[in-house]
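Starting off, we have a lone chain in the form predicted on its own, written out as C-alpha cells.
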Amino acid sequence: MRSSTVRCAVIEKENPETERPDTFLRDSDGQNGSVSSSSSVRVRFEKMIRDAQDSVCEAIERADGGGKFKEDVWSRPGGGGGISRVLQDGAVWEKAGVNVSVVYGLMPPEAYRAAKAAASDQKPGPIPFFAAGISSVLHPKNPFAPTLHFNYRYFETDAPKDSPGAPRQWWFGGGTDLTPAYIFEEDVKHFHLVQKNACDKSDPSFYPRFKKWCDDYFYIKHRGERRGLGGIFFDDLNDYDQEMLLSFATECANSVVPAYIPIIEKRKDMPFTEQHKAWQQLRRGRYVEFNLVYDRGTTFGLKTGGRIESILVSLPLTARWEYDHKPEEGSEEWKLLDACINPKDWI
C-alpha cells in the first residue's frame, strides 16, 4: 500500500509530441470565456515564458552565428507539458539550454518542502500542484565569456482548505545570475545595473533585497564560496499584489537578453590559453556541485519524477576537479575566487 502511495505522488511521465501546442494548460484553465483570477494568471504566465523562450533562443542563435537549438516538445496525459531547447557544440556556446514547462501533478511532502524551503509546511498527504516556469543555463566555450543562469516560475498548490494536503497557495520565484571564470568589472557592473533597473520598475527595495538573497542562495556550503558573482534571486514571493508580481517577473525575464548578450559579444572571440580553459573547467565543477547538492529546482524535479533531460540540462558538457587546487594569490583566478568568497556591491 505504501509503495502505491509513493508512486501516485509524482507528476505523470511525459509523452513526446511532434508539434508545439498553442497551450499546455488544461481546459479548466481555458483561454476564452470566463476564467478565475487564478486561471488568468496561469494563462498570462504561460504566454510570458513562451515568448521569453523564443526571444532568448533567437538572441543566442544570432550571437552564436551557426549553432541551432534542438527542440523537444512533450506532454503529460493529465495535462501540462513543455518545450526543451538545447544548443550544443556551437561556435560560441558549449551548451545552451532554454526550457519551459507547465506541469500539473501530485507531490509528496518532501517535494513540497523542497519547493517551499520550509520544514514547517509539511502536510500529511500528496499535494496537488500547478507549476509553470522558464529555466535556462548558458555555458559559453570561451573562458572569458560568463555562464548565465535564469529561472522564473509561478507555483500553486491546488488543494482547497477543507481537503487533505495543503490549502491553496500561490507564489512567484526566480532570478538571473552571472557566473564568470574571470572578472571584467565593467561586465559585472553592466549585468547588475540591468537587474537593478528591472527591479526598480516594481519596487526600489527589490534589488538590494534580492541581490543579497542571490548571494546567500548560490552558496556552496562545503566550499565556503558562492557559485558566481550573483545577480537577483527571490522565492516564495506572495506578499505583494499578484498583478504586480506577474509584471515584475515579466520585466525580469525580458531583461535577460540586454543584460547578457552585450557581454558575450565583447568576450566570445578573445584569445585564451589552456590555463584559462582549465580554470573555467574548475569553476564549472563548482557549478555542478551546487546544482546537484543544493539547488531547490533540481531537488524538486528529481523528487517529483520530472523530465530528467530537462532537469539536468543545466550541467555543462565538461568540467574539471583537481585535488587541492589553490590559485596564486593576486592572480586573476584568485580575484575571481575572492569575489565568490566575499560578495561585493557591484553598483
Contents of the next structure:
Protein chains: 2
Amino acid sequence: MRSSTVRCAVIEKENPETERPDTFLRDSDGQNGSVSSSSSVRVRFEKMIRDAQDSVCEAIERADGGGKFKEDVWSRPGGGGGISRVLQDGAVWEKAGVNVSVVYGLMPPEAYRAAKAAASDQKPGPIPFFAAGISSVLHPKNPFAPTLHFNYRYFETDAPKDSPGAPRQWWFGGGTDLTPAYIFEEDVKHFHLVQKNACDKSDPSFYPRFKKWCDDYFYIKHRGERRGLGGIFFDDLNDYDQEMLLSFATECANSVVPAYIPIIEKRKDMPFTEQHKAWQQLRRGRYVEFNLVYDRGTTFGLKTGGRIESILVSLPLTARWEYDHKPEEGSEEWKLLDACINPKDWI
Amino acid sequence: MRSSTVRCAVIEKENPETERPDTFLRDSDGQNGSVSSSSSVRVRFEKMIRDAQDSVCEAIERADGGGKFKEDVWSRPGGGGGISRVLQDGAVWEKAGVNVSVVYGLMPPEAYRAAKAAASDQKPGPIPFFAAGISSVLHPKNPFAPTLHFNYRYFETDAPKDSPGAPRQWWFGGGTDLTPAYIFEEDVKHFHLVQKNACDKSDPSFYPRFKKWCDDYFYIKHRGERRGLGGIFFDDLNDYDQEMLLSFATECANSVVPAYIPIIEKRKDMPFTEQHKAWQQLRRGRYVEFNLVYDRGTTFGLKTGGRIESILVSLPLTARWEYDHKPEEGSEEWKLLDACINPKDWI
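With the form predicted on its own already on screen, would you show the form predicted together with another copy of the chain?
After this comes the whole thing, all chains and molecules, with the earlier chain placed first.
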C-alpha cells in the first residue's frame, strides 16, 4: 500500500498562522489562472474540503448548542498548510475535531511505483507529492450517541523529471464510518443507507465494495474485532474517471451531516447509567488501540512528523481498559461486540 | 534489534489452566536432573521470576490493604505457559498486573544472526527459541503516587541443526522505571539510588549505562518527550558472564519492592484536586501512546499473537487526551513535562 511505503517521506515543520489564507496551494498549482486539467483538481479538491469543513463545523455547533470550535491555522514554508478546528467539552460532544490540510512533500523514489518502470540505469531522485484532505472524528458524551469518523483525501505525485515516460500519478481515498457503543438498528440502517445513496449516484458497485473494504480496514487484528459498525472506506482509487471520483468524494463529504446529525438529535439526551458510560469508555479504548496501532493516517503522520495535535485529535477525551472484560452473553454490550466481530449487512 | 526481527515468530495459541504447574519448562530443559549448564539457566531463571512474582504481589496486596490479585494460568500444547495476576480497583492501585511467562517458539532463520554466518548454500530451517520473563505495570489511583514498570527476561535460541558451527545464542533484557505525574525529588532520588545500588553489585558501569539506555528507550518520538523519569533499561545483554547476568537480573527484580513501596506509602493518601487527577490522566494517555506505538514487548506481542489480555494489562484503567494541552510555565505539571523532555541526573 502506498501510504506505508511513503513513511520516510520528507515534509517541513509547520508554523502557526494568525489568519486563514484563501488557499494553501502553491501559485504553480493553478489558482491564478494557469489551470491545467490536473492542477484544477487540486484547486477544486481544496475548495471542496474547505467548504465541507465549514458546513460540518456549523452543523456540529448548531446541534451542540453550547460548544464552539477553536481554530488553529498553520502553514509550511514551501507551501501547504492546514486548518485544525476542535470543539472540546461541549454540551453534546466531548471532543470534535475537523481538520483540513494541504501538504507538499518529497517521497523516496522506491516508494513511487511508476519510477520503477523507468530505465534501470537511471537513478530517479525524490518524487514530489501533493496530498490534500479533510479528516474528522466526533466523540459525543452520551454513551448512546455514536462516534463518527470521516476522511476524504486526494493524492498526486509529480512526474519525475529524470525518469522519462514515468507518468504523474493520482488517487483518491476516504470514507465515513460509525462507532456506537450501543446498537440502535434504525440508526445504523439510516447511516448505511445515506452512504449507499451517496455511492449509488456514482456507481452502484461502490457501496457493496466500499462497505466490505471498511469492515476489512477498521479491523483490530489482535482483538479479532472491528472498531465499530463500519460504513464505507476506499483507498488508492484511480481506475475511474478523475472527474467522476472528484464528484463522488464531494457527494460523500456532503452526506456527513444528513447521515450523522439526525442520529445525534435522537440520542444526545437519552438517560444513561454509570455502566453504560463505562462500556462506552471501554469501546473508546478500542478506538485508541485501532488508531495508534493500525490506522494508516495516524501511523503515517506520527512517523513523518506531521502536526501531532492535529493527528491525535482523533483520540477520545477519555478511554478505559479493564483486564479481561467480557460482556454477558445476550446483553446489549454483547450485541455490539458481536456485530464488531461479525460484520452485518445493515440494509 | 532482535525483537523487531522476530515479529513473524510462530507461537501456538494458549489454553487456560485450572492449576499452577511447578514449572512451564519442557522435560528436556533440565528440571528432571538432566542439567546442562544452559538448561540450568532456564530452570533458575524461571524460579527467579516466579519467586519475584510472589513477593511483589504479596507486597502490593499488603500495601493496598484491600484489593486482591486475580490469577489466570495458561499453557501452550508444546510447552510453555504463564501466570497472569491482576489486581483491579484496589484501595491504592486502580490496576496492577504482574505476569510471568515461559514461551517456546520458532523464529524465521533470517531473524537469527548466527545462521547467516553458516555456509550460504545451506538454507537453515526455522530456529527454535525460548523466552522467559516477568513483566509488571502498577498504576495507582492517587495522582501523587507514581506508576511503576519492571520487566526481566531471558532469551535463548537453539543451535540450528542444519547450520553446523552456528552457536546457541542467549541474552538478558530488562529494567525498572518510574512514571510519576508529579515530581517529588526525594522519591525519584530514592528510586534511582536503589537502581544504582542493584547495578553496582554487578558492575559500576551498569547504572550510568542503563540509566541512559532507559532515557533513550522510553522516548515518545512524536512528542519529543519520555514516558516518565526513567530508571534502568538494558537489552540484548550477553557480553558478560552468564552467571553474573543471572545474578544481576535477580538483584534487580529483588529491588522492585524496596525501590517502590516506600514511595507509595508516602503518597497514597495525599489529598488531591480534580486538576491533579486530570493531569495524571493526560500522562496516562502518554503511557498508552508509548506502549501501543513504540514498546517492543507490546508491539511484538500484538503481532505474534501472544495472550492479548496479558500484554495489554500494561495499559492504565483510564486515560485522557486533551487537544493541544500545554501546562503553564513554572507549574508543577510543567516541571514534570520538562523532566520528561530533558532527562536529569537524579543522584
